[in-house]
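Take a look at this one chain, the form predicted alone, written out in C-alpha cells.
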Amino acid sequence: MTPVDDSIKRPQPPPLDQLLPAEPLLLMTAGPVPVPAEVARAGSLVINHVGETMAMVVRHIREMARYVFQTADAKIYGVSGPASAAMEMAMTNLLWPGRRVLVLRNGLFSGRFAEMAEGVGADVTILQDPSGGPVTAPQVAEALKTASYDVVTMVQGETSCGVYTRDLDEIVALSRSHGALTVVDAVCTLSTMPLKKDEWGIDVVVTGSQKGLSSLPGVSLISFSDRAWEVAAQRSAPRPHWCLDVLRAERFWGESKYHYTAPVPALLALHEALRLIIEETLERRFLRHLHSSLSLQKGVEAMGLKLYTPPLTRLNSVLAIEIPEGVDDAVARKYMTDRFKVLIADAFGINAVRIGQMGEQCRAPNLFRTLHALGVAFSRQGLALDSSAGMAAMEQHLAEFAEDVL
C-alpha cells in the first residue's frame, strides 16, 4: 500500500442527506428555480458525451431552442457554464483590440458586458440612465450620433433590480441602422415574456438554463445570427478562449465532433425543459408568467408594501419589493426560510427584496405560500400590514385568470 502524507488530515464530511433540510426550500429567488419532475429525472442520467444518442439530443436541443428564441439561426450552442459564460462567448468572439462597444447598463448583470469587453481589449463606452431606470431608445439614438460602434449590448430584463428594457426592439433597430451588432441578455426573460430574435433583428441572444427555462444550473444557450457568426468566424485577432471559441463549438454542435466533454446531465435536463416549453406553447407560457406576476403584484400592494419599479419598466419575471423603513430584510428572509421553508432573494445595490416569477415558480400554490410568508415575516418586525387584503387581492386576480395560472 502506498503511504500518504499523514500531516494532511483526512476529512470526514457528513452525507448530503444529513446536510440538506428534510423539507426542501421553495426557491422563489431570482434563480435557480424549482424544476419539473421530468427535468430532474433527465438530469440524473449520464450517457456518452459523443456518439449517435448525444448527437440526436444536441440536434433536438438546437431545433427546440430555435422555437424558444424565435429564430431560424443555424448557429446555436450550449455552453458548459452559467449564462455569464454565454455572455463571455459573445464578447470574446465579437470583440478585440480596436473594436468599439456601447454597453447599456442599468444594473449588475448588464454591467458585466463592459467588464468582459475590457478583458479582451475592446474600447468600451457605458451608457446608463441617470435615474437608474432602463436606457431608452432616444438616449441610444443620441449616443449613436456622436460615435460609431461595432457592438451594442443590453439586457431585456435586469435581474439585479427588476427593471425591464421596454424599448429593446427600437434600440436594436437603431443599432442595426448604424451598422452595429446587437447582443441581448435574456437570462431571466426567455420563455417568460415575448422575445422575437429574428423579427426584431437581434444578432446574439444569451440565456441560462436555471431561470425561465426551469432546468438545472450549469449550462447556457447562445444564438448567433449569420452576420454575427461571420464576424466571429473571420476574425483575424487571436482567439483568447479555447472552450468558448465558436469555431470549436461548431465542431461539436454542428458536426458532432469532439470539442470537450459536454455537461451531459445538464444537456439532458435542458432537452426536457425545452420539450416541456414547446408542449405548453410560448403563447400559454407568456400568459402564465404574466398573470402569475400580476397576481403577486396586486397581493403585495394590497397588503401595504410598495413595488420598487414603476409599472412601465417593471420586470414581471423578477419582482423587486421595497424594504420598508425599520425592517431588517435579512432577519425577515431568514424567518421565511426557517418558519415557512420559502426562500426569496436580497438585491444588488437597491433597498429591495426580490421574488422570482419564472418557470415553475409561477404556480398558484407557490404564490400563496410566498405572500403569506412575506407578510408574516415583515409584520413580526412591527410593520402594519393587511395580509388578508393581500391574499384576497391575489386570489381575485388568480380567479379571473385561472386558466392561465395553474
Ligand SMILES: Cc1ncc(COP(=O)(O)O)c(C=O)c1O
Contents of the next structure:
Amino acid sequence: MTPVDDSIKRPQPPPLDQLLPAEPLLLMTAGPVPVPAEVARAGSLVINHVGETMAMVVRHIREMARYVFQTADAKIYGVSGPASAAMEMAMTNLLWPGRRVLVLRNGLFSGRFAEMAEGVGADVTILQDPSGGPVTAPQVAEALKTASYDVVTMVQGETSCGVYTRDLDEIVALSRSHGALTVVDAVCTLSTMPLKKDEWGIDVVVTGSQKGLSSLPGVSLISFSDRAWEVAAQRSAPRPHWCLDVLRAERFWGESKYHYTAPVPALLALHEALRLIIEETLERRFLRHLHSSLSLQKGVEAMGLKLYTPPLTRLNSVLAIEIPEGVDDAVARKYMTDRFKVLIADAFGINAVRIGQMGEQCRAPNLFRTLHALGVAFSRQGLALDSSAGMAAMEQHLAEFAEDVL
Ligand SMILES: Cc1ncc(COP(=O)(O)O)c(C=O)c1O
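Alright, leaving the form predicted alone aside, put up the form predicted together with the named molecule.
Whole complex next, starting from this chain.
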C-alpha cells in the first residue's frame, strides 16, 4: 500500500443520520421548500447523463417548462446551479462592455442583476423608488425618455422584502417599445401566480427549482425569446463563461450532446415537480397559492400582528410580517424550531420575519402549524396576541375560498 501524507489527519465524521434531527423541520422559509414524495424519490436516482433516456427526460422538461413559463420559446435550458446561476446566464450572454442595462431595484435580489452586469463590464444604471416599493411603469417611462438601454431587468416578486412588481407587464411593453430586451426574475413566483411570458412579450425569464416549483435545489431554468437568443448567439465579444454559455447549453438541451455532466438527480426531480404542476394545472395552482397566502394573512392580522407590505404591492408568495416592538425575532424563531419544528426566515436586516407560500408550503396543515407556532413564540415575549382569533380567521377564509384546492 502506498502511504498517504500522515501530517494530514484522517477525519472521522459521524454518519448523516446522527447529524440530522430525528424530526425534520417544516421548511416555511423563502426556500428551499418541502418537496412531494415523487420529487424526493426521483432525486435519489442516478442514470446516465446522456443517452436515450436522458434525452427523453430533457425533452419532457422543456415541454413542461414551456407550459409553466407560458411560452412557445424553443430555447429553454436547465442550468446547473442556483437561480443566481440562471440570472448570471442571462446577464453574461446579453451584456458585455459597451452594452447598457437598466436595473429596476427594490431589494437584494433585483439588485443582484446590477452586480452581475457590472461583473461583465456593462454600463449599469439603477432605477429604484425611494420608498423601497416596486419601480412603477411611469418611473420606467421617464427613465427611457432620457437614455436608451439594451436590456432592462426586473423581479416579479422581491423575496427579500415581500414586494410584488405590479406594473410588470406594462414595464415590459414599455421597454420593448424602446428597443430593449427584458429579463425577468420569476425565481420565487413562477407557478405561484400568473406570468405570461409570450403574451407580455418578456424576452428572458429565470427561475429556481426550490421555490414555487417545489423541487430540489441545484438546477434552475431559463427561457430565451428568439430575439434574445440571437443577440447572445451573434455576439462577437469574448464569452467569459463556459458553463453558462447559451451556445454550449444548446448542445445538451437542444441537440442531446455532451456539454458538461448534467446534475442527473436534480433533473429527474425537476421532471417530477413539473409533471405534478401540469397535473394540478396552473389555474388551480395559482388559486391554491392565492388562497393559502390570503388565509395566512387573515390569520396573522386577526391575531394582532401587522403585515410589512401594503396590500397593493404585497407579494403573496413570501409574506413579510412586521416584528413588533419588544420582540426578539431570533429568539422567537429559535423557539418555533425547538418546540414546534417549524422554520421561518428573517429578512436581511429589514424589521420583519418572512413566511414562504410556495409550492408544498401552501397546504392547510402547514398553515395551521406555522401560525400557531408564530403566535406562541411571539406571545411568550409578553406580546398581547389573540392566537385563537388568528386561527379562527384563517379557518374561516380557508372554508370559504379554498377548501377544495388546499
Ligand atoms: C427573487 C429571487 N431571486 C433570486 C434568488 C436567488 O436564488 P438562489 O439562492 O437559488 O441563487 C432568490 C433566492 O431567494 C430570490 O428569492
